[in-house]
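There is one chain below, alone, in structure tokens, taken in the form predicted on its own.
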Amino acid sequence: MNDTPLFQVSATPIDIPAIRQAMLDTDCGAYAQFEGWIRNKNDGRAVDRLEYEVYEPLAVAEGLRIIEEAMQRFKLKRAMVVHRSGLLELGDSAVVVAATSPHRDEAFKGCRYIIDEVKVRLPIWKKEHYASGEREWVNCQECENPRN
């Protein structure tokens, strides 16, 4: 794998094709990879884009150790997050989540709990700016009850 770190904080889009390429591993028979985006509602409210707080050096440190947890539990080969900073728009990647196996089961498995961990563990709070122009923080509603 190149130098790229196995989690990090972008305040710039993100790039998934230069994700996959870091993943690349002729040892793996499967990738699974997860994007998040920005969507146009939430409960039940009119959302024309959000905003992301992270507190980069706890977020960063948690997520390497949520990474490491995911390759040991999943044996994976490979793992990478990329979560994003700042003001985003509708459509816009706000997170990524990739996974490198010898086996799909694995990969999907892996990638399934670093992006349930990352919502629950990790400094990152979000702001929504509504189509009536209020704008609130908000919390992830799944966050509160994980699935084990």
The other form holds:
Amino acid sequence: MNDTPLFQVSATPIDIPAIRQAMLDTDCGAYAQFEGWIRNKNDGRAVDRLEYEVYEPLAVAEGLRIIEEAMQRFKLKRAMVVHRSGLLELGDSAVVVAATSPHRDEAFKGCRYIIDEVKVRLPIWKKEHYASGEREWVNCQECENPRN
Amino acid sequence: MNDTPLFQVSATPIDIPAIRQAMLDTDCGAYAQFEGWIRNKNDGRAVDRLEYEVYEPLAVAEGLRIIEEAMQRFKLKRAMVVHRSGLLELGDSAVVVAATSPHRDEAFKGCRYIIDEVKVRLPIWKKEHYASGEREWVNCQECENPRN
Amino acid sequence: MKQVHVRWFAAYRDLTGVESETLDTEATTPAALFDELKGRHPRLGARHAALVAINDEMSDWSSPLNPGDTVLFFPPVSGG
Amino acid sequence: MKQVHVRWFAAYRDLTGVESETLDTEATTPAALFDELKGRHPRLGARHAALVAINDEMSDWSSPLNPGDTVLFFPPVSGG
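Now that you have shown the form predicted on its own, what about the form predicted together with another copy of the chain?
Then the entire complex follows, led off by the chain already shown.
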């Protein structure tokens, strides 16, 4: 159990029972888990599928740092994150975060902290493929010079 | 999917993949799940196993009320609870709560609300079997007249 | 006097030694009924965090008791 | 003048049309380097929510740039 990497990038569907299995711990009374799912729309546009680009060396290093922070701040016994890369379909899990603690308050707060930080700190980008045929990098309205 | 009862009492191990399956919904970007596990100790005493008594007619009615409240307050798309009855071993899941929502804030808050209410409102009682051989109803220090 | 049915759960069942009983009472609320029953079941303590239901509906300790009601006494719960 | 390596990711790779480049620069910080590169890649906009790393370590926009550094420009992230 203790040799499972705490932060993983996966190019194939996330094995959720394996995550839970790696987290099992009879010292803990609380297991909180969060999944980000691919929704059928974003900002009112119909989404068909989605593509994640992950810069893995830094995503892993920064992901482990986030887990470490959460474990210390919220006295978690253990925490794990698996994030997808590549092409995803509607309903697929893009990310799974799991946290254990003796008590539930810490497990909830630690799990929440991790997903919030993952979303703003990891070098991971989502390109949405819309039903209209267009494709667009999410969050990148400002990447392009408006004069062009 | 929509005929799965939202609140269930189970005398056998909880089928967690089945819960997730029943929750899948491409309108939702967030899936929060909480599990209560049987810990190896409580209040400093070593626990061996544990027994849940559930008064099912009222547990189900009140459990559905809690789910309904959570769905309205936190704009959940769906929420589900399965609670164990009978004899449980260390590491078993005593309860699983799942909540979906378009966004994660609601999913986390709804899931948390449900487990907090489940713990104080449902007619469910836990008897711990200690390593010492003693057995005791949890939370019941005041049930007995101290003069006896 | 009216007849009511009582059911005891978990720790209360152990302390009273019975699962259910039927009795005649002057009590007009579950609170008064519980206090009356402490005479019959001296091991019962205070009902601080206990819950009560009448006819399978969660109830208040001060709700009215009617003839034929079934009163469920729940010791402090510990689910989850 | 010093030589640095630059890598562009996701939307930035699309806007610059290159994945990486090596150049000589007077810029002493990633912020100055980015602004300089807007001349070479006119489709690049402001870097409001962008992140930067130097040699595979997350960095500040005002960190010092050293000869031979590899600077990674990350457009606003959208994981999770």
